[in-house]
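Just one chain follows, in the form predicted on its own, and it is written as structure tokens.
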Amino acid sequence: MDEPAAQLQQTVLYELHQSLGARIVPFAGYQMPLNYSPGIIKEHRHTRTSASLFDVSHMGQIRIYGPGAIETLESLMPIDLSTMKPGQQRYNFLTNNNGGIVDDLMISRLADHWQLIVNAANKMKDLELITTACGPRTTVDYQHDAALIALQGPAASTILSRHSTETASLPFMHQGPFTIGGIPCLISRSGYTGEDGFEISVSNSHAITLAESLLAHPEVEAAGLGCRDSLRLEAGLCLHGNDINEQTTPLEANLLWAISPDRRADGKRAGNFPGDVRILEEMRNPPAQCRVGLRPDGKIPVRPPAALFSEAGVESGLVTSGSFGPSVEGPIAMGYVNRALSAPGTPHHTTVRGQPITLTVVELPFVAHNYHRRR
């Protein structure tokens, strides 16, 4: 049930997503635009072909200090920090002592402090989890003051040159203080659409007036939740609390590519972050189920959490995203299916309003990724 709108908070961009039209709705205990006038789909495929802009301010700002701060955030996530120079960011996630994930982020390490960037909906979780195991030497600071906007699609490095000459250099997956237009910014080659990007950290203060700038350029258009979500799909990412919880391992996700080689069963450093026993166990074995993509016959998406069987008639899976992929033209989906009958070529069978539907396993992502990499 949606909460009643009196309880949801609204980011510093609020009034800007109204002045613009926006389809407002609840989520994670925000007003957020769904969408502007152009609809879900011209959004989408406006990112995927120049840029768009998006309120992240939603999801939660962490910074952590002190000489024990590498110590507190390897105890609780499966990750060697000690590799990471400064400007560096990677994808990551805190786990349960039962091997589930808590909160997948992006941490960076910066000059004389990390940076987390936590999910809107988990973020009291994940700053009282990290406030819990730090010791004397280390200090946790959440940023209430601040800003999020996200700059995303091919024709992203180009506006922001125009801002900062020096952006367009940045690496993917670094991070780094730049000033936009006199605004100090701490600035990410990042994002969750699949394409080229920017994650832009700014001061409420100053928000409205770096939209308002991002949005002046011909090629920007505002995009909402709802592209948001088709884009990170058609790439194969994961949103949390469909495609992963704290019921969910790393390896039944396929995530194991983001945990360190030294935090690994084989490596230097094994285990010693919460719910080891089970993920190491899973590296040795893999558990019986693992997420796959999916391609559903015909036009009709299928939506989570859809059953799906096997040609036997044996329940096989679960659906735990759905959409249309404006990109590709037709329904796509992820789930967890059955390890045995995961092989791409293998098909489920489900039902949708009384029509049964078969769905293929495919290769992720559903479109390449076109991430900025350095030649």
Contents of the next structure:
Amino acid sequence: MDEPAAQLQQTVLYELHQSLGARIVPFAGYQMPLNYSPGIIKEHRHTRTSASLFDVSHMGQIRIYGPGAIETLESLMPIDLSTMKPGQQRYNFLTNNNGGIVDDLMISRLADHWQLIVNAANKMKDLELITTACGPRTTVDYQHDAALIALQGPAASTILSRHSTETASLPFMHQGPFTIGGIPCLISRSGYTGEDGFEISVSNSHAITLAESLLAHPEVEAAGLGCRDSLRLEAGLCLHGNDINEQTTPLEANLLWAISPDRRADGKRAGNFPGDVRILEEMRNPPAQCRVGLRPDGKIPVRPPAALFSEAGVESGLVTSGSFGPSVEGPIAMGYVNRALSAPGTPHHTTVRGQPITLTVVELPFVAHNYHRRR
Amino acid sequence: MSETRFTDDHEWARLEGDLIVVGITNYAQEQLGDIVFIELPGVGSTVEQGQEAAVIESVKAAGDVKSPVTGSIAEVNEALVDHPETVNQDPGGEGWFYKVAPADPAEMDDLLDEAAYASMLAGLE
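Please could you give me the other form, the form predicted in complex with the partner chain, since above is the form predicted on its own?
Below is the entire complex, every chain and molecule, led by the chain shown above.
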């Protein structure tokens, strides 16, 4: 046991996980399900072919109210909130003064406030950062009483529409209030698996009823954090703490797409966020390293932090995520490499237990995204 | 079939003729989760009691198999190379790892019998 169980928190669905036979592990200060009895690979494949229910209530849900909300949030993130319409959701990040990524997050505009979904391990740090930046006309509310349930997979929309037909027409990266079996929910069409799906914010008092009613559909199985990690890696999505952190910049991480055009070097409101000097400079002169997908040859998973070497034997990069991809049916990895050696097809080398392994740079994602995009 | 013995590191060993068959226990495969890669020792190589003899990679992590006995590898379960999941499905049977010609068959007496292993597992709950 890495951490004494007494110091770990539980989500409101903890007893449900236990009753479903979950293997519980410590994660980001919580006792969370790693997997249930089918195991990571079956749960992963079920998510890609049907639908899975994930408890992600350990993540932080933060609301920001008031006329100063846009100004506060735009002072912390490279995003243009003024053009976002109610119901829209974006992926973005909090940056530090060196241009590093403090946390990555989802931000939504609701009728009278903004909602942030942030990583569990960073939520208290994020909350403090946002609260400190708030002026007198802004209120920050950490939602202690809300659970977050993800329903992910190609069958997710069919299942949810049995409860609320309107959810089927919610476009990818949009969020809105819906009622599921009489329970008020805030639902976004997004997730962390590469599949179509929803993330459902619900009060703790209704979370168990909601989870049980979704699990009652024959297509739905419970899935744990183990397959959530293999699904997001196949989808090429970053895990904060592994693939991005306070030392890596958005340009190094190939996340320029998430920076609003207006806040970029050539934008109308360029900069004015933490680390803007470095981040804008990297838009003009790309940084020395960048994040890429890597496909190890053979069958041995290459796990972080494996150092990579070029054909010439010079250190060329570092693996930041690496595992077995159940849908790819082989080892997959993500990492940072020297930009000159980042083109797809470029080989890098490492050793695992003394055995030489070649990793080839590949385009991300490993498995094509299956999002519900508006036509 | 002779009596199966166990290590406190969750390997099993069973005498079959002159050879000792080695695998991992059901508890070990449950702890590892889905196994995706197995590295077996070479036939003819030497393994030592309590020392790493094989490597197991699951989706989540890498683990090792410590040999329950010292000896020379006589045979390995090649089927595990293409089907490592066999260890999850049948750890005590088809999921065996290797057969060793023991240097000292009396080393089996160092290992736990089924009742002692069961009570050790009960203590882990």
